[in-house]
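The chain below stands alone and is given in structure tokens; this is the form predicted on its own.
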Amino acid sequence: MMDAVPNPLNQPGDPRDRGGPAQPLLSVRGLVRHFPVKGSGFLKPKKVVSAVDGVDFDILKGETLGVVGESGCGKSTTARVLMQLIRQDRGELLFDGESVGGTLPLRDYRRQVQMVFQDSYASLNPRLTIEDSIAFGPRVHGISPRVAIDRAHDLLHRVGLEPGRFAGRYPHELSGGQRQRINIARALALEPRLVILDEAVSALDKSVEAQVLNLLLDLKRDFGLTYMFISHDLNVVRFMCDRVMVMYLGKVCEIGTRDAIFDTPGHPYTSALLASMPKMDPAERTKVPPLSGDPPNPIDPPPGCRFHPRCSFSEDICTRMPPGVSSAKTQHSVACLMAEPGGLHSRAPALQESGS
């Protein structure tokens, strides 16, 4: 009898759960990743693209954290830094209380964190069969070829593909939805605790997308997984996620529970994103663009609040003072001067006096 199915995580007695359910699975503090611009730095000031510029957040055990924002806001760069495909310039990653690359070696960290990419075809080696692609990671980490192949076949069953039909095929023989199921199976082959899904369903048509989303929910329940779900489709994010983080130009502008973000957004950018969602009722269609203009140049971001050039509530203070993170509401943080009690913005709430 093969032992190919990962045990559910986050259960009492799981040897990998070092800090208990109260400790975040992944904590990110002060994450910075800049990319140098070619042609700068010699007799000129060195220019960089501020892809991620001081990001703090936690991913809780067993949750799905959604990450949304316009193209270029830093979502995918953040994901690649978390996966350590690229290294951060500054900042700290703590995985279940251990420093990634310090007390927790990268090899051990990467066994517990896996990623599913948007391009299902480019993610697979065209020269490897499906079973070899899934079994490759376990074999690299010391699992015997026979056990790795058995695990690959079991995972093919789990993602709804019959091993007898698909194990010996090559990526070009499969549809986009089937290839993405293979990528999901491959990500689970090392029994990870955290799976990062970077636009994993955006290239699929809607009927296949629904199947893959339901598959992801089933796998999360059966394997005890934690997800970081990056998407531009807010309806999918509302369906999948427990909490949502909104990014703009390399910064986190709001993070909170799904209901808090969708029902009571605190940042003007979040409100604009929600207003752009397609609606089925013709009476509720948007006639005025929620935002005007393009995001500023990440090589030369605006001072103060980075959203102020496009914000209808912008005041002079917004051009000079970067907002702090207001967390007056439980599990709902907003980086906007209008949300800071007693702040200098005219719309800021009054500072409440503590009771005697």
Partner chain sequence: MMNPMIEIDNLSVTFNRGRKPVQAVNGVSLSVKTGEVVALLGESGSGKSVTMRSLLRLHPKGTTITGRMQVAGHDVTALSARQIADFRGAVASMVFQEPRLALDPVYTLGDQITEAIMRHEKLGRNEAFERALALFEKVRIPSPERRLKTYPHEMSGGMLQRAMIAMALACNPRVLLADEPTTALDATVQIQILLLIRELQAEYGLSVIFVTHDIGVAAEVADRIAVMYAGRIVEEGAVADIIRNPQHPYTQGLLGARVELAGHRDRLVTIPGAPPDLADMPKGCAFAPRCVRVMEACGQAVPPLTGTKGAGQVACLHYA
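Form predicted together with its partner chain structure, per the form predicted on its own context:
Here you get just the chain by itself.
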């Protein structure tokens, strides 16, 4: 079907694959990013927003990793650091085993990782035609204008927009759904292996959202892509993702397979998030809000477990001791004292006796 984009890419035998299927496509280690608060530091105490504060996770080859959390939890900052639009203060990114910015130069990394933003209008240059916007990336990487435009037309075809009708038009002439398809085509123009979707369908109407989600699934299969799917909509995440990571105030509180997260959530915050989704059954309406209050400000995160002020299981120990990520099961890790065997929380499972 497609001739300009060769198909063996991202399939078994992709020449760019290094570590084989078992090696994560992207490993994130100890990622930290703080922002100074405007107006602080001059005659005032210096304040920082701990947008991302020590985050570790892997994105496996061929999977869709969902990232959920309230506003201010650091999911968008994480995405921008992964895209290297902002640099981390500390921490390392390993792409298919190679250190980004070290053995893997930034420019080569960026060819393989692309991003789709939430605001479909702001992410397209209003002065460029659709085909020029899509062809820009390939041309930057030295592909001839003619070939780049051909590829842009192919991609338009692939995202369901007829090139003859759309290639020569400008973003403001199109609907939100059409623009988001173009943003997806633009992201694919560099033949990436990983695509970061930052709330990519959140601004769309539900019927259009469904069309774009189907498109994303088709493209993932056809191009053998890996997705990082950031969304505030847990229902969409459940539909799209293989694994899910839950973030709260700049930290990972739970990460695991979709079924583990949705069926047996281990962190009280995950349970609260799930319970907050509107029920589709008027006979089973929510009676009590699962969480009270607004998401806290990441300027002064509470000590100990960051969730403790809103947690109904909070004990004295939670205010003092930050939980580690229990990695007992790689399928499912939880950062909660209640999940640490032999821990100091009264609900923690007992440590299994060894030797007796």
